[in-house]
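Given as structure tokens, the chain that follows is alone and in the form predicted on its own.
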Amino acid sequence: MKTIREVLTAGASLLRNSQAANETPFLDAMILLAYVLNISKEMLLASYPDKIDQKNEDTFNNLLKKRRANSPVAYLINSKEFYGLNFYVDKNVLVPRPDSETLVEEAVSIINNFPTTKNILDLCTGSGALGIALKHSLPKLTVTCSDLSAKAVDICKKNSLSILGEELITIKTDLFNDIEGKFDMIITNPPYLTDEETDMMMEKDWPEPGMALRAGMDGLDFIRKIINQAPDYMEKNAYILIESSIDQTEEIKQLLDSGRFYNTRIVKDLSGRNRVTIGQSV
């Protein structure tokens, strides 16, 4: 039998030589092997001299093949860490990105400065990462999560139960269609890729759901609708936080400025790139 170190080294080399999975080959291989062996990454590194049985090696190699075929590691292990929490994910929802933590951090900061902010709507919630992370940080909040995808809503419920120990209010709806009441804050990471960008990704067999990506000719179809409709569901001086691509934030700020919002600004992510656009309702 081979040692864990030998199998891990070979797996990382295999991914390193793959066009689909060559960005973080060692980390990807380490996460997959730790998953197969049901141990932590730290324990895996401490177990380098240990032997690995053939069944586990075969399972690991099968996962490597899927990773080389462009399946995200998160889908292969049905788990993704976000804001220090482990979320269940599969092909029905986007994989939460570290960049989105910027939105949660900014929301927490705003709420800490304005403690009357209690009622939150996470629009286009997907896995529920934003709303659940915010609720976990500030348990007294009332958080409603909504999404057009019934499967995404189910996954959000699953994650809220496993992470929070309770099921958040979850609604299957097309943006605000079935939303009632008014909120102190709306957070959203809506689809924001252009049709061209989405088509290119789908042609490359991108594994994430197209409906969570595609947003029209300029990628702003959903964001325009949200900015236009959101004030009807917001208390006076309520906040809206919108995540988008880097090159969309200035136009989103202009849309907010020309709508029923004030005090607009753009927040950069940890890499110093424009990521979240914020405004307050008049």
Second form
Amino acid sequence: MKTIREVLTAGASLLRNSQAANETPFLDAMILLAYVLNISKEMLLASYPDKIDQKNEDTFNNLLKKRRANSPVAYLINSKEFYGLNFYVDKNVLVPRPDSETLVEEAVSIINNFPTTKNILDLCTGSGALGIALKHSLPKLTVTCSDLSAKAVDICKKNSLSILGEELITIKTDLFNDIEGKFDMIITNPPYLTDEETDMMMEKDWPEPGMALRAGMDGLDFIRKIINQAPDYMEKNAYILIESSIDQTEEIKQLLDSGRFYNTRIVKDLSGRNRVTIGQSV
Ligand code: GLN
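The form predicted in complex with ligand GLN is what I want next, because the block you gave corresponds to the form predicted on its own; please supply it.
Every chain and every other molecule in the complex is listed next, the one we just looked at coming first.
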């Protein structure tokens, strides 16, 4: 029998030499092995000299194989930490990115300045990351989540139940089609990649759902529709926070400025890149 240290080191170097998984090979191997052994990463480090049984080693090797074939670690362990919370994820939803935490932080700080903010809509919610993290931070809010994918809606419900202990109102609909009423804030991380970017990812067998990424020639198909329709679902002075890629924010700000919005601005993510565009409805 090998030691945990030996198996981990071998696993990390296998990942280091693979095209798909060479960015954080040691961390990836550590997360996967801790998952197989059902212990924390800290515990794994403390267990270096211990022996690992063959069955666990085989399971670990099987996961490494899938990781080498491009599967995100989050899909392999069906879990991703976002805003300090553990979300269930699988191939039906995008893996929540740290970039999106910027949007939640900004929403929290706006709401703290305007404590009467109550009704929030998380449009294109996917796993529910944005809406659930916001509700977790500010439990008095009423948060509605929506998504076009029935499977995403199920996952969002599952996550809200496990993280918040209650099911948020979660609606399966195409953008605003089945949304009723007016909100004090809309938050959204809609699909925003260009067709070309999405095609390139799909050619490489990217495992995330294309429908969560693809957004037309310039990646703004959904964002344009949202900016056009949102004011009908917003109270006066309500906020909208839109995540996008860096090079889209200026154009989104212009779209907001030339639409029914004011007080528009762009917020940078933790890496200092433009990431979230914000406006208020007139
Ligand atoms: N941030 C994601 C990516 O770059 C895209 C997310 C989205 O389209 N909403 O892969």
